[in-house]
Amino acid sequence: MSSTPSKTIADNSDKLVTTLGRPRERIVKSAIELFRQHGIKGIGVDAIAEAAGSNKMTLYRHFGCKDDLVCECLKQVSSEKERIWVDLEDAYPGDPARQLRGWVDEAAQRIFNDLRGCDLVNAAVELKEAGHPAQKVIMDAKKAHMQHLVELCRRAGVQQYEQLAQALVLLVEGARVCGQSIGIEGPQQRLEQTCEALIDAFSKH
């Protein structure tokens, strides 16, 4: 008989539990990892509480329901990813053109190093129920990231900066799907070269 998610969790609980930190932090950290491993609908609050070294009563004291926990996890994931803009500025201060190419490099590395894909996109695919609160969290996060990228393209001196930003996002999101569906040898291997060529083409106008 194949092992169930709960058995897998129990076997690996020492890896998932953060012994330091408050219960809320442990619950969110464990939930993020378990959602990545098993999907949001594939894991329950009992397993999350156990992996966090807590209990269901404590979980519900911090989060009114599982949907609230899902939203908090997605917000934290989004916040972590948005640090890229600060990191790019630190790496290439005052050079938006180089920062743009750094964004491409970072996106490619994420795709190549983690075939599970984007947490936000995976959640959007899984949580299709009309009015699910996570949908707004996902949409707001994706819009904010796009706005940052549009502004970076503008500061890099690209005249058609909105079109470039949209095209780059389409390439990156498509590459993620290829990585998940085709594997490491798929066409996403040419993501960086394709994005670089696109930036060069837009920069000439």
Given for the second form:
There are 2 protein chains.
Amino acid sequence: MSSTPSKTIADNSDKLVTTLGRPRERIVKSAIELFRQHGIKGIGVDAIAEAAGSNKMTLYRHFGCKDDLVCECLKQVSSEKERIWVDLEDAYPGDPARQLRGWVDEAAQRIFNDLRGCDLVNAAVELKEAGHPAQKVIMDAKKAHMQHLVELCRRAGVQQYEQLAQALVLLVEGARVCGQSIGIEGPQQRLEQTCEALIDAFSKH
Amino acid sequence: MSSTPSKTIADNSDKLVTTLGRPRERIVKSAIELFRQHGIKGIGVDAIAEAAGSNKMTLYRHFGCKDDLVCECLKQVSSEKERIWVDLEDAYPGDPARQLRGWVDEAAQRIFNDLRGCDLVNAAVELKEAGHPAQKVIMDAKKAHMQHLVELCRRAGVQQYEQLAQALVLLVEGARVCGQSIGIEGPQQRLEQTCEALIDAFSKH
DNA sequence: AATGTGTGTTACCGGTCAGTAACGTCCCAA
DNA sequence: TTGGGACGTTACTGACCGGTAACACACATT
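Alternate state requested, the form predicted in complex with another copy of the chain (shown: the form predicted alone):
And the full complex, kicking off with our chain again.
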């Protein structure tokens, strides 16, 4: 049997990722995208492995169970989200007020371009089982993001910085979820103006 | 998955209703509650029928498929939500400004007492398949609620009534989803004060 | 008494899913 | 050259799930 099929892995027409990188990274990347498209309970590990140009066995060698893979995906998503804070500092160095505007702008852009909502929130909706390991990942990520925003509002010179940060998060989270349930013509259309008006109101005193 | 509910057949601890009323109503009522607890994809039709004190055959005689049952549940949930508008009119007859405050108060109360989020939003998160019949039900209900609130803001004498209604919906939806993902200590704690301050700001001009 | 409707019971089908076993292959480092 | 680790392939298990078939029963109407 020397003439093994040897399946040229070049065929990736229906795959989400090429064979660039190691299987573990490809699996996580494919899983993130497929969870986004179909939901966590809406896609199977076999489909994820195949989309990654790999197979179920390799997936289970890297992740003990599906939940572990889910947690890894959520951790990666949240660590990518964390990048925004350094990006903002790079874009407007030493200008927290403009960074805050930049944060609003970025949120509005994402909501306008993608109606699928926040991966972390979506995961929280699906994984209700008490004590599910993903819940801690989600909660930690959301709290960290919240604290970063509070700190930014404080540095921007807002006196009631915590109130402002909380209101902004509510508006943005609400906008994402409205886009998801109502669609493009939801009440999230004026998100940016509303946020900026709020920032102005809080900046006056 | 490591966190499957896995209920034994003999366990009727989650028998939600007695045999009061006809099977159809009991099934819908049980389904709403079980969807709330486990998610739509997290509970099977058999468990729903059993919790309703009925059986799968009777369920399928009333609902052609699971999706039909889901749609019926969402319609019932949204029609119950609609009751708030007449309740507000009853509570503060002819006083739209106080009705608007009442709407905010009701939303804040519900968010404080229940961290499971909005059934319609949760369903939208789970049912992503293109053209799923539940999506129209969800969208219609959300749009109707939005329009009711816009109308209430207009009747309350707010000039930019549409902007105010949109901002309030974003805040409330964001608050619900933050409670769900972050938990009790999320940024939704000051929802009521934020909404009232916003109403005040819009009412001045 | 006859009939039809709504309901309960049991058993089954085909499919999917998470997870595992056993074996084969490839590549790299020693 | 050789050995080992990472990866691929196939096949399987056991559970669950959506949905259906066939039959039995209870009851109300006529």
